[in-house]
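Single chain ahead, by itself, as structure tokens, in the form predicted on its own.
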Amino acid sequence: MKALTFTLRAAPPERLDLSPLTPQGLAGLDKRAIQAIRLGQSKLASTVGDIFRIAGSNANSLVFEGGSSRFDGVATGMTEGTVRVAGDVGAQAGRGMRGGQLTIEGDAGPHAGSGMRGGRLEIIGSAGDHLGAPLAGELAGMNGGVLIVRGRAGAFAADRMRRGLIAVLKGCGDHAGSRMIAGTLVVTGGAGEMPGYLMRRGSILLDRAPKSLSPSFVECGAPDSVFAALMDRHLVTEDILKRPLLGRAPRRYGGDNAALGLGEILFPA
């Protein structure tokens, strides 16, 4: 069966909440029922039929032909199947994902991957601030799964991350990995100021020495690291990186000792 395809008619006239359009959310619905789903967040109250032309029938594989920075909540709570967006998306893409695969072939707005618990989210372009981070009032950010940004990410990537893997391949803004609880953040292309600020546990892997660190990090030398070797192998095997990142004996800083102090930042010696 052909993937259920939503082709954008024109630029959206309002911000849209695309969270209902997931494989599990559309299972068993006919075309007429799908067209009637409300997406608009203003008094215009746009429906799926107003915004998209629909083709195909396989609800386990969704394709959005055309994107917009007004597409909020893409694949929210997704548990299975695949979603592909041929364009940009707005805020909170992949929020609360628990399974399946979301591919965004453009840029994503803030809070992409917030609250993820599983699955794979890949952003071919760049991402905004607070990648994998919690919304205001929440205690933890990303809690599992794999999140890859092939471009650049903004500030506070992996803030309060608890589990999983985030990889940013063309650099990120300030305070990457701030307040991390656990999990792994990989950044190539350079990180901004103060990575790992107030992190409790977890690992931040960089391709170069950071511009600045909190003074409450402690240098631990460059010991042979089984973890570094395993992560290098995993990142290459999963086609996240093309070549090993750290080598066998990367430099290591432990901290942030202003918090629990059981985290680490590693980069090539």
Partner chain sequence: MTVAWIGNRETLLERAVRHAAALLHASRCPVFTFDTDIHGTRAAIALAERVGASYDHADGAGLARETALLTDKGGMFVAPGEVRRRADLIAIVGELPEAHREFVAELAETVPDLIAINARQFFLVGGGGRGLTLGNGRKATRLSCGKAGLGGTIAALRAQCAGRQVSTPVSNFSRFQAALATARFPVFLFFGQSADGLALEMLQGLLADINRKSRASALHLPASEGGWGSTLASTWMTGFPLRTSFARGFPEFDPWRFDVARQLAAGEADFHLWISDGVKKPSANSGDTKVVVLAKTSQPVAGAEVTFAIGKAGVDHDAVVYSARTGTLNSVTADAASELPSAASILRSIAEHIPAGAELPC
Contents of the next structure:
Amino acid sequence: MKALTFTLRAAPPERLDLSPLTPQGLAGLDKRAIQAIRLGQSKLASTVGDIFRIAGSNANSLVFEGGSSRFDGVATGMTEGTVRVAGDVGAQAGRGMRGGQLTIEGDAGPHAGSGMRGGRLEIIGSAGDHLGAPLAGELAGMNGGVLIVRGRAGAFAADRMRRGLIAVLKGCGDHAGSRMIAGTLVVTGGAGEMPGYLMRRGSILLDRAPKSLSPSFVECGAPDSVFAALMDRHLVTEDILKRPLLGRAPRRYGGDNAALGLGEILFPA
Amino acid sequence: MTVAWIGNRETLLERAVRHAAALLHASRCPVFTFDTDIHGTRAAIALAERVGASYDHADGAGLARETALLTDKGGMFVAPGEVRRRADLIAIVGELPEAHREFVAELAETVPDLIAINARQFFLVGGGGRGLTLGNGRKATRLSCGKAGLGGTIAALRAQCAGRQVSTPVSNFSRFQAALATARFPVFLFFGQSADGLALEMLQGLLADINRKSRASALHLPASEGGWGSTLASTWMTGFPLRTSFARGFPEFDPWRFDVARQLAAGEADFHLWISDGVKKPSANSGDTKVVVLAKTSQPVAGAEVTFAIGKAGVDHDAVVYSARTGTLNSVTADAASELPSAASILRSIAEHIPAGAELPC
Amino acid sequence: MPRLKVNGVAIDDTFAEAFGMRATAIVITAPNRKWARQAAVTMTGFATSVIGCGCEAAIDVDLAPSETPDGRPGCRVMIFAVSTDELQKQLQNRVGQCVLTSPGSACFAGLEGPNELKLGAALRYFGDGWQISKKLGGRHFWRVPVMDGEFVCEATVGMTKGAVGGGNLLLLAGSNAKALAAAEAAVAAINEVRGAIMPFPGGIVRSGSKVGGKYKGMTASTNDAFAPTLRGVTKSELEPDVNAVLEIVIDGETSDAVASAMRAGIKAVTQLGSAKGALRISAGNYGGKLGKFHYHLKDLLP
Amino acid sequence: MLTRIKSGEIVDPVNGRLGKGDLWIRDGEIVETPRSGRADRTFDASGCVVMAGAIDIHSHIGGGNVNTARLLLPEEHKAHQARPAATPLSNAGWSTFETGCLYAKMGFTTVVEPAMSPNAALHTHLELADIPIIDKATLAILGNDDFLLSMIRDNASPRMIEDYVAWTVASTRALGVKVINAGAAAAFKENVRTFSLDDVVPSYGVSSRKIVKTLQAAVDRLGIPHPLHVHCNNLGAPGSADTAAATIAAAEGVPLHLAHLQFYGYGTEGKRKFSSAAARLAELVNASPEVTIDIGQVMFGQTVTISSDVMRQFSARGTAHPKKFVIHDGDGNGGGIVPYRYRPDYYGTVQWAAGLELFLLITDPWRVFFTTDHPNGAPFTVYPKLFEFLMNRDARNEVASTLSKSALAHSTLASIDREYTMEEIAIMTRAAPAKLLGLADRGHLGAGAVADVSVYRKGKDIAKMLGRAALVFKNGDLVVKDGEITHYRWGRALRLNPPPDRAIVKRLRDYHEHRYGLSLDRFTFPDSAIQRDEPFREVPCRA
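Counterpart to the form predicted on its own, namely the form predicted together with the partner chain:
All chains and molecules follow, beginning with the one already shown.
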């Protein structure tokens, strides 16, 4: 069966809520039912049929041909299968994912992978602010799974993260790993101001010394690190990085001593 | 007195109201920006509900930071009256905004009367310069971590108060520690324009640590008093603070999606209702966005489809506003009452001319 | 007893009788092989027999850096015990006292399986609250701060209930030197078999035992039938030309591993030949009544 | 306009009308059957129960602390996401707009917000004014404010204290006075962490008991119909039944209302030193005719606790779920917002059972009031289910069978057979609240009453029957039909208006200017500040 393919007819006239279009959400729906699903978030209330041409029928493998920064909530809560977007997406891509694989070939807006619990989300382009982070009012950040951004990420990447792995390859904005509870954030290409602010536990792995760090982080030497070896090997075997990141004995900063102080920032010596 | 224009032409208020209502009704994605009192806000939100609009404050960004502290963390707060009567240690967190200097001066000139200690000590957390001169010739002791900025300084302060290590100690920490040890009711003053959300969260963490054994609290002196009032009104009317939308027929809160400035910049909005009885002027709108303006003006606003001249709340007409000085909503009597209509009255008239849909009073 | 002969080495038509056991395996790594082996040797010391040591343990195989999770030299260690609880206790004590303490060491699961034992999950408390939990690609590690950095230890390790303990070969020779030469040849060969260990010193035991004894409280005593000096006073199993007997005891992750190990051992001993080594290969059993696993020597010929 | 509600089963205990009959409404008022017998409109109520509109005497529906709770918990609100059912507080009645609609759908037409901070009176009334359909009222909080505590300390005359109470009630447009953990909020500011009835507020030397007795006397002498509304000390603590018992004893023959008694219904029995002591409290209430109580029933699920008992909320902050909270040191009481999830575990079971025991063991339906202390015990939207528990013992026993057995072992619930009758429900939720609050114009269906009428289609499923009224009339307007809102209108806030005493006003003016550097005018407001037509309706004090 051919992948169920949504081809964008024209640039969307309004922001769209694509959260209904997931493998599990579309399983068993016929084409007419799919076309009638409301996506529009303004008074226009566009439906799937207004926005996309549909081809294929395998709902376990969804393809969006063409994207837009107005595509919100792509693959929200997906549990299985694959979703691929050949283009950009808007806010909250892969929000609350639990399984399966979501690939965004363009850029993503804010809150990509917000509250993910499982699965793999790969953004080939760049991501906006609050990568993997909770929405307003929520306390739970990413809680599992793998989130890779091949380009840049904005501010507050991995905010309140508890579990899982986030990797940003071309640098990220300020306050990366803020309020982390645990989990691992990898940033190559440089992080912005004060990474790890308010982190309790968790690891932030960088490819260079952070340019600014809260004084509540304290230098903790550079002993040989088996963890670094494990991590380096994992990142390469998982196809996240091409070469090892930390090396044999990375430098370590511990913090945030203002909070619990059990987090760490590691970078190659 | 002319109070309404369609384009550049004077018109009857009634006609301008009808025209604005028709434009609103025809719009696909209307957005509102306001800077008005509680009644203006209530009327604007009620209208937004009728037409499926999203709304924000003209000072949306600073308010969003303060709102985020409440939505994401909460914390410990104190009423301004209690600060005046009880606080024996005042820590000013970050740059003291002009709008709140008067209150700080008042604190410097008075002494607490509800506790035995008849003096206040002042500290300035972060902030520029060598310290801060308050009223009564008093100075605030500066607590700083050099280049670490306000966020870094609060973090270091909290770590040091908890007996944990820091890489750069806070200047004058021992003086602060000694003051904290004897203070009966320390209060930290904070402002949305001076500190980002994480720094405010850190401050609340410091307060939580202190309150394990003794007392302390924080006084919120909002970035915009009017904006905070609007935030409260929005919250009771819809359950949500500002940056809420009715586009899908029910209130939705999303501080990113319904950041009205963003909606306008991204070309998502096709109609912009600008309501301000203050000095702020609407920002330039993108090409085909239609604009209706309510402003204290004596002439039509360039580029606006419709302009309404409104009076300033509390000046031209009685008003209800949030007061940082009382920490609640206050009734204000017009001190230069005029014939200019209130924002609320124009907005209600427009709502009455929206063609009938569901009859909803909100 | 009819006998087969290979390269002059007689092979008894008998069988080794072995028992079901619980077993686990861990991978110990270190900055170099010397210290990986040191940690492994230390933790498997005094682990020859469950009768007196609580478990039987030894290095299974050395691992190249490319075979270990952290890319450092390592070795796989196996531990066998008669119950899950005992195995857990021995694992925890031995890794805690001998691996955690060894410079630069790390410890990983060497066995997967539905049944799990605590590894780092039990040892993490040494971290006194400073320990760090990490999950990577479905594996869970604990990082415990120590004086040379961190002791990284996988949280749990698999346990098999299908392990076998007590596979054996008895090597009978004309002199002590020849018996030892045969036994060493067998040990070297069996060392190459993955999943099988020989828990006795250097893989060899000279004090083969029988069940019980004349003294009260002795659960095992000398195997007088194979003791050459007692040939005159007991019902001996030894021909006149046999002057020394050594035993190889084998524990395996699976029954197949035990069989492979015995096969490798027999092959090595027969290749050495009777002139340099053993005259005869036999095996120990209890008449087939006590152990569930029987390894007939004739089925394991080279 | 003349409206006839035909052939309903009328339940009107006040007027002794029980049985099938017609009810007539002229415009906004209930009238005798008119001579003409010709109605402009007729509603067939056969198969229905017809009662007065229900009155909730204690529900936190608006004001500073309630709004802070909304601000604190946007993610718990149903509209946060497009799937309403997915969020825990989806039925909480969160905005002012929903609050009015959801109450009306259940046939409630008057609701009292019981905790208005006097300084935030304008804010509270603005919120209440935005609650559609129903009438509202507030109780003004006193008892932790410096002005009162100083007067008590300085042995001010009862007359002066009465003047102050009267001024507060009048200027804040309240319908009564509430005291919340008297003295504790003031003590908490001086770092006191627990506070009981005979503990003394530092710097004032005034005990909690003294504050309660002072206010009780002032309220009584002022002729404020609603007795002093007391939120006792030690809310929620194991052994708090002792505190409640002591407070009941302190009534001493003068009317006193104890709020959400369930939260004090705890003894210290059992392994966990926490058990239901509801039976003991029920007995005390039964024996104290001057005491009225409301329950504050707990139901399981996510909610948020909103209380001006700042000391108690501070100590509960560790139990916050989700983990965030607001603690506010206000001018008087302040308050605390602590989200909480009641789980059907040992502790939750004790609380659930204690509330039901109080309901069922207090014999006089005129003195026990139906509340969940919304949203503290549960959102008011659970009322239909709670009615079912009271009226159907099988329903509650079925739930009990799924709960903690060890908790229920310390409770009498299983042994109680009582089922409320519809008449008792009408007393508890209509007649008695009107009497308690001094609202002669409602709570019954006699001629001259406000035409607040709720009509329920009879059915076996009590929760369904009382959850979705067949018809609701507010001031004679049909506002609900078949459980859906048909018409929006604005209710009023019911208030007392005792005349101000000039001396106290002057004193207060000096006090505010001197102590706060502010004009007293900052704390008062004209009716026009509400910007609704006739936002208030005056209720007389007792002569």
